[in-house]
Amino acid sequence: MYNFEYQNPVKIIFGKGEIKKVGANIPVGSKILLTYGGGSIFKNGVYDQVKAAIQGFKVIEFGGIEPNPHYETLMKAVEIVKNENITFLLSVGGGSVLDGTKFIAAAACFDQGDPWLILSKHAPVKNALPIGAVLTLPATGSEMNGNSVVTRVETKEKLAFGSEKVMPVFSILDPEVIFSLPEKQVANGVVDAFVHVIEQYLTFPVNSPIQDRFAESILKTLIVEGPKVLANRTDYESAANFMWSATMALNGLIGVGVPQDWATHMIGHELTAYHGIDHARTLAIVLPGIMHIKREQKKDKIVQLGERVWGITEGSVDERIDQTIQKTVEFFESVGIPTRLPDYNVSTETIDTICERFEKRGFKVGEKADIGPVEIRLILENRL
């Protein structure tokens, strides 16, 4: 196991009825920018709960943050923050709203030029406004980490940044918000959380049994509880287990002391940027291709995944790898997520474009930085 440092300052407030505690966790006298997405919070009652909880604060609202938050939209919010002297950001929505809010928090305090540099050149985030979160969709784990992904429509780029400065001060997780979610969003959340775990697990062994077992427990919980939530949206216990799994999948704990991959995400982001495919669905497309093309480099962990999570114990190494890939694909498809490019009308021209973009960037991805344009082409062609 590698050396590591781990600190997570996010206060988690978990359970039914806990949205009422929002105001008690925001500094007295704060001027709040309340951010949200397409307006579902008005239909499910979350907005009313939040507004009741922050009575007495000065509040300005900013809605319309997209499912893949647009840089262009977020910069409008940055202007409001500066013009209105906002001192606290309150994200009410899913991971995309929170990702966008994190960028707003950093960009509003950025004094080194165009805030896009935070994403395009990894310019350091030295300061950021404090953030609180009310989570309405379990998926990204953004409620307990400092990660953010933003899309620039003008250039069709989807890029990420990470900083401890944008970790929420607190996040409120009420599983009852899941009751009103459409099936597609629940399915996306299950797959998103599943692949987050895989990115930190499916690499190579470094004798880290605690992290491995933590990761496997989250995967197995998602496999069991995800379908239960889809079958009965008002099953509170399953909703709670699903929500906590998504948070634990990407709060940094299972990734300490181990190598991490993230190639599935890096390639998947391009499919979203060019075709607008839901983030989780791009992951379901790319992951099986990576498992197949990098089967030799990842064989120890793929076999371990097959044995411990899918119960695959017989056959040659190659046969067990094939079975593990197939089981993973079957799980994604069982929750309604197609796993091949033609399912999304993606052609070979897009593969060419993505490979060209990685060629221009001049760097490779994966836990060993050994996945470049040649490998990416093979990975995507495997999903045709």
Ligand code: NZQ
The other form holds:
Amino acid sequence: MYNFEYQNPVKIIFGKGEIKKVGANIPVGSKILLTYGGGSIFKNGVYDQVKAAIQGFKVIEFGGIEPNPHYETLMKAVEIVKNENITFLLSVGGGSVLDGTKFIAAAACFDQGDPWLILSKHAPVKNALPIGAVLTLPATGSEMNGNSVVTRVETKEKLAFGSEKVMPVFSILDPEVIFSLPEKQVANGVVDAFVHVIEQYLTFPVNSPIQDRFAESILKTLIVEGPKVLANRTDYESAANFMWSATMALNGLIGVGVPQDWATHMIGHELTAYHGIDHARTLAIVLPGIMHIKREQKKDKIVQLGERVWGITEGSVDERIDQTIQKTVEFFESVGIPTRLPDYNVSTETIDTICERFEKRGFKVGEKADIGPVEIRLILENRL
Ligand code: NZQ
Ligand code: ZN
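Following the display of the form predicted alone, present the structure of the form predicted together with the ligand.
Then the entire complex follows, led off by the chain already shown.
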């Protein structure tokens, strides 16, 4: 196992009816900017619960944060934060609203030029406004990490930054928010969380049985609970288990002391940037390609995944790897997520464009930093 430091300061408030605690967790006298998305919070009662819980605070609302939040929209919120002397950001929504709010929090305090530099050049985030989150969609893990992914529409770039300064002070996770989620968003959440685990697990062994078994338990929970939530959205117990799995998948715990991949995400972000494909769906497309192309380098962990998660115990190493890829693809498709590029009308032209972009960037991805344009072409061609 590698050396590591781990600190996660996010207070999690989990369970039915807990949204009422939001006000008690915000410093008295705060001036709040309440951020939200396209309006789902008005239909499912979350907005009313939040409003009731923050009576007595001065609140300005900022809605319209898009899925894959747009830099252009977020900069409008930054203006409001500055003009209105906002002191606390309250994100009420899914990963996009929260990621967007993290960027607002950092951009409003950024004094080294254009805040886009936080994303494009990873300019250090020295300060950020405090954030509280009421999560309405289990998927990204954003509620318990310091990551944020933002899209600049003008240049079709989808870029990420990470800073402990934008980790929420608290996140409220009431599993009942899932009851109003469309099937598609549940499936996206299950697959996104699944692939977050895979990015921190499917690399090479470093003798880290705790991290491995934590990771496998999250995968197995998602495999069992995900379909139950899809079949019955008001099954509270399954909703709760799904929600906690998604948080645990990306709060840093399973990734300490082990190599991490993230190539599936890096390539997937390009598919969203160019084609607007939902984040999780891009992962379902790319991951099987990576497993196939990197089968030699990842073989020990793919075989372990096959055996411990999918119960594959027979055959040669190559056969087991093929079966493990097949099982993974079948799982994604069983929750309604297609896994091939033509399913999303993506042509070979897009493959060329993505490879050119990675060529220009000049860096390689993956746990061994050995996935560049040549490998990315093979990975995406595998998905045609
Ligand atoms: O905008 P509203 O009206 O709220 O509707 C949203 C949106 O249309 C809807 N929704 C959310 N909660 C709902 C609901 N509808 C009904 N009932 C509810 N309770 O769902 C739609 C999608 O929401 P979005 O926030 O975009 O989804 P998700 O949470 O999957 O977030 C995706 C974004 O997170 C980034 C992705 O790249 C993408 O931009 N990621 C962030 C990560 C992180 N911060 O650590 C890691 C991930 O890998 C990911 O990259
Ligand atoms: Zn993801």
